[in-house]
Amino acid sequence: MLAQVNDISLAFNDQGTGLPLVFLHAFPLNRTMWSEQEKGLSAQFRVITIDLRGHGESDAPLWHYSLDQAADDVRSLLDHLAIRDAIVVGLSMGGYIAFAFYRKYVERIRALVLADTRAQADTEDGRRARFDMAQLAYRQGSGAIADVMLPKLLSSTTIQTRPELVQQVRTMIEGNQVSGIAGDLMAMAARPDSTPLLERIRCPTQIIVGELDVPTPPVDARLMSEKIPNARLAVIPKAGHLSNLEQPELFNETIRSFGLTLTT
């Protein structure tokens, strides 16, 4: 399906009935990352995937992009599908997305599940990386970028053993624009630390890392586990950064777990 929001065309999957989550996949990805959540979840809450502006199926406009403005897309989407508040479900940079949206627009959000993401900010060493892997996707398209981030989004176990998920990632990120590419690059060397406001957040909060995530390790998540109010942590094991694709009956049943919670 197809949204018109804020001047650009949003693609999204809508499934399912009861109290809507909302997936916000990773960087380079899209919507289809989420498939197992749709098939696993849709039975008991209505399932909101999206490609997020510069993935998949969304426009991918040749210009600024900034978190702030994909948490606007999210918001405008909820408006269009009359969605009061929602269960928030980001990984990696989709959690950096919620971060936004959390600052922005708190009174849509119902609960939040942070997985294999970060509070903080890129070190410079980190933004310098984000500049020179946007300089390689436009220099040398999106298989490239493939090629750099394969060996960081799954666990060295998943790439040996599993061509199949290997393949289906990337399709994925070779099926993105370089103009998304670049501008989500750039959106999130840009972002701020987001470690002060983690104190201060007061929904019902789920955190999920897998046990071999490399990018944002374990670590990252126990401290957003210490200084959220009430936050719950799951560690997945034998996964990589993508924890719902490696593991995903794991990754499914926390969340149906969490979000039964909410519901009674």
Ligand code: MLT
Contents of the next structure:
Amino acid sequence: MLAQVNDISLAFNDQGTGLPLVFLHAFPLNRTMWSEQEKGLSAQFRVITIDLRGHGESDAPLWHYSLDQAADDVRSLLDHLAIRDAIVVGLSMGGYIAFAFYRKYVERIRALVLADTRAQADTEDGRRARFDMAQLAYRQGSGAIADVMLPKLLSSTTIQTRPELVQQVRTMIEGNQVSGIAGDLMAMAARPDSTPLLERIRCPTQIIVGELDVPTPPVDARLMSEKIPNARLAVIPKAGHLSNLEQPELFNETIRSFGLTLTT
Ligand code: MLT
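Could you switch over to the form predicted together with this ligand, since the one displayed so far is the form predicted on its own?
And the full complex, kicking off with our chain again.
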């Protein structure tokens, strides 16, 4: 489905009924990364997955991107769907957007799921690497970005033993336009440190991390779980950064049991 929000066309899926779960994907993927969550959770929840601005079937305008703007797009989509509040599930970049959403629209959040993400801002070296990656995307296209990103996103066992999953992630990355890739990189490089926000988070929060996650390792997840009051932490065995794709059943079960605590 498509919605017109904030001068762009935003693609999304909306399946099931019940407490809404809004899924925000990682960089540089799209809403199809959540297909196992749609299948596994839409019998009990209303599952909404979004192609963030710059990704998949949503528009990827050549202009300035920011995580606040992504949060505005999510808010506008909730308005469009007449959803008052939702469990916001963000994985990696989706988690950075969830922090931005919390800062701007706390009243629209019923609960948070922060998966394979971190609260800290980029380091100087990290920002420089974003610049280099944007130049790579500009010169060589999204295939070169897939080559760099795949070993970061998936565990080495998955890369060696699950060629169909590797291809699925590659297809998502290659489907992006360079404007969206560069836009995200600028938006992530400019994001603030969310560590001071953590102890002010007042909604129920579930943190999830793949035990083999390298870009946002378990130590980052533990920092969030220690600072956010009453946060729950689940470490998913045999999963890397894309824990929802590498261990969908365990990921879904964690969200299901967390979500059910909110409905009772
Ligand atoms: C992601 O998976 O969204 C990215 O690895 C996040 C990042 O580059 O910081």
